[in-house]
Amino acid sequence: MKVAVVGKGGSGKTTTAAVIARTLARQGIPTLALDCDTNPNLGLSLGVGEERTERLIAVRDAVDEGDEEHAGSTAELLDRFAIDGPDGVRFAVVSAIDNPEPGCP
């Protein structure tokens, strides 16, 4: 299952995404939460904390600036750029997914 939460600014997308991710993970469903926002706060809403969220943002920025290479596959993205959050949610901050494997990561 793939779920995307979209809407206008201030409509509660981040909070909704965090609640959905943690609820699914608590039910034993493998859950990956990707924060693609230009102002990424999903890590805070998931409960991973400010320091860990800021580190992921720094990695995302390094990729954007060319100081770090993009991941070539979903598995590589998870290995290099994701962390484990509360309730078993796997979490990453990303900006673009170039040439993903068939399907959406």
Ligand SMILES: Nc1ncnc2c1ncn2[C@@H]1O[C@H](COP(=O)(O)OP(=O)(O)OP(=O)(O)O)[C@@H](O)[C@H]1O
The other form holds:
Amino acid sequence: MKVAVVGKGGSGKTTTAAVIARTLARQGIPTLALDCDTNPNLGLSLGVGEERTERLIAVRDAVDEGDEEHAGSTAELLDRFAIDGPDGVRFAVVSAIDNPEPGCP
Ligand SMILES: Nc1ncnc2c1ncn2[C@@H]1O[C@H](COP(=O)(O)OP(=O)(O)OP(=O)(O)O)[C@@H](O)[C@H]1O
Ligand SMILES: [Mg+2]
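For comparison with the form predicted on its own, kindly provide the form predicted in complex with this ligand.
Next comes the full complex, this chain leading.
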């Protein structure tokens, strides 16, 4: 199941996304939370802390700037860019895919 949380500014998207992710993970459902917001603060709402959130944002910025290579697969993305947060939520800060190739996961 994939869940996307969207809405107008300040309407509670980040809070809602974090509650959904942690609630699913607490039930034993493997859960990956991806923050692709231009103002990425899902890590704070998930409870991974400021330092780790900032580190993941820096990784995304490095990928966007071309200083870090894109992951070639979902498995590689999870391995290289994601961390384990509270309740076992796997978490990464990612970019939107501007021009996906056919078959892009
Ligand atoms: N259900 C709720 N009831 C009351 N306050 C809430 C609720 N959900 C979120 N808030 C509060 O509303 C504010 C905005 O929430 P949040 O940051 O989750 O919104 P957002 O849509 O992600 O904002 P942004 O567009 O800036 O990313 C925060 O102070 C948050 O604590
Ligand atoms: Mg938000």
